[in-house]
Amino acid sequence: MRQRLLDWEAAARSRLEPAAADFFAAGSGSERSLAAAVAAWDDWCFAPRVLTDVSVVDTTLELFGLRLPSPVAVAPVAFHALAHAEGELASASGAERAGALYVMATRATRRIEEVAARLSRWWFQVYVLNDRGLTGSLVDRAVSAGARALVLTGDTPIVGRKPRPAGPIPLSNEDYLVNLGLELAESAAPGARELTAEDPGITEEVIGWLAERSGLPVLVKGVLRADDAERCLSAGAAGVIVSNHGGRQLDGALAPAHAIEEVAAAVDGRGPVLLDGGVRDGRSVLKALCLGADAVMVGRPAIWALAAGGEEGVFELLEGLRLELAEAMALAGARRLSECDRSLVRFDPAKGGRP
């Protein structure tokens, strides 16, 4: 799947206007943590069971009530119409002809309504805006479209700043706005992503607001510590996601990859922990589930995919990952997902000690 990934991302590349393409693979700072990310599932290696019998291997899970076909999820990503003409439209119907969980941004660039009716197993991810009753209405609009849950997104007080683009993205104000009320996109420009930014004053008393209003189970992403997996339960999330935002904000934050056993050892089961960060195959899903991880998710490799091949490519990438880690959970003796634990990876002994 690596390779095919790169194939993607080279022609996305000499698709899309070079500003857009750096938009999506651009990390912050010196980018160490972006390239940190991927690199990390590498200080992992297998130790197999051997004569153990997997000539049925099943990658099912359920969510909140989901029966999935797989662990693998899109992650949400902002602004799907910089990588394809349809945006979101096109990636959620890939994803649901995988069968795969979707979750939707904030700052989707094809109305919540439109993309929903393309969906059956999805959940919304959340800014908590400058504007809370905007926030409040867009949570309002996912759940009457059919969201089955909220992920809010904590790692983002404010937006780290990132070398590349070098210049503005090509991105309209009309896309920009699209989900933020015909209020907003009638007014300046300026004034309206003011309104839409982040705020940068939120607790963790955002979690159990987000609950009551929505009714729905609230996970917290961006968890890479134990302490911070601790509060957020504590202030009733129902899970976390670790995720050091794909290299995005703190530069120098810790990998996923080595954040996840210690984040899924404090949860101890309360609740769902997944991870979104630097996973590209199916190998990397089987260590991140062996490290404690019930689900991991996609997010640059579901935007090359898209930008390459639209609907079909990716649809390729979720299915082309599902037998991926079928077939490395054969091959590591893990019959189901119950099966794949911490006795199936060891950290690499040339690391020299532990992550």
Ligand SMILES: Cc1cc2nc3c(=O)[nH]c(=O)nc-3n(C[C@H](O)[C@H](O)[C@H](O)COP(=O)(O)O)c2cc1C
The other form holds:
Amino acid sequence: MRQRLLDWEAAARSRLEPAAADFFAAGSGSERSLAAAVAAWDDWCFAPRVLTDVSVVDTTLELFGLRLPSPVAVAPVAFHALAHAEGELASASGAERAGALYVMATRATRRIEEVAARLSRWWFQVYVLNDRGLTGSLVDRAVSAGARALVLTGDTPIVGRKPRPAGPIPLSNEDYLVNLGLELAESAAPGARELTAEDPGITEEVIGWLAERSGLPVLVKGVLRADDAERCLSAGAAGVIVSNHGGRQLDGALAPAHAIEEVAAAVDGRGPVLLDGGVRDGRSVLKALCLGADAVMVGRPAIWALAAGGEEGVFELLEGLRLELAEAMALAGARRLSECDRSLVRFDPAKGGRP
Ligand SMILES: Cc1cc2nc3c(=O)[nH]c(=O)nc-3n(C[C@H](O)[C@H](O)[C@H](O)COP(=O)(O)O)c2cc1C
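Starting from the form predicted on its own, produce the coordinates for the form predicted in complex with the ligand.
Full complex below, order starting with the chain above.
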């Protein structure tokens, strides 16, 4: 197990074309939210409990009937083929070996059915595209292939503009189109790319449409405020995911580490709350759990591990995070996830003691 995530990133960068590495690394705008998402975890300090008998530490949980050994999942990230020749096939196999939940992206670069064949615990991330029929057929395919929930990305009405890479990313048309049902010739036709772009006009009404069509729980990803959590639940969402899209959408948006408490309080146990953004070690996983997350997801860490080590890399990363979490729980005096509560963290007194 590589000890530090920086090592995975460095190893990945040595193998990737610079434009591919920058595609994964980039944030939008001035990349303020990108940097803040990682740094914000340091705003929270532990107030560990002593003398609690941590000879056995249990990191397992259940989400929508799925038993998981760890609360660390793989976030949906587009275009794994840019990171590794086997693309999502390799990342899925690594996650499966670790027993981790895997969220497959709408913009996966291997066929949904082939990736799903490697997985027993997975959710499907949905971008509602301008072509609503195409969106529906992707959802149908995910359901038939065994997805256990849908993740509706709510923070991408348009795609945030990013300063890097300066040029095009080295992704083939075949990889881009693999799940979109368009032939290459059709994709060159005027308007074809627009049909596969995100629909900027969607509202919370799509939650009910997706739930009804799929029969699956729908979680809304990208929630950073209490009133949005409430609105999503009222519209039929089964849970929410606190995220600022890894700092790739609205630059300057709140860090997930600063938003999780408010959102989790609003949800108040009515469904699972997940979080992603800047989670880089077991201690930040523990902080997220203490602030109200039921589970966390990692985006770039999984990509760097995939690029550097393929299936094995993704397995090592996820298993390493689980072990780090177990160690942090033991040192904090928490024996199981239900004991990872708000009392174990304080906003850094050096920063004024309040978020
Ligand atoms: C290169 C890249 C592509 C992404 N593609 C998607 C996507 O297709 N759908 C989505 O919902 N989120 C996408 N995300 C956001 C991730 O799901 C996640 O919110 C983010 O990466 C978490 O931050 P982290 O990278 O610090 O772990 C992407 C993130 C990155 C870095």
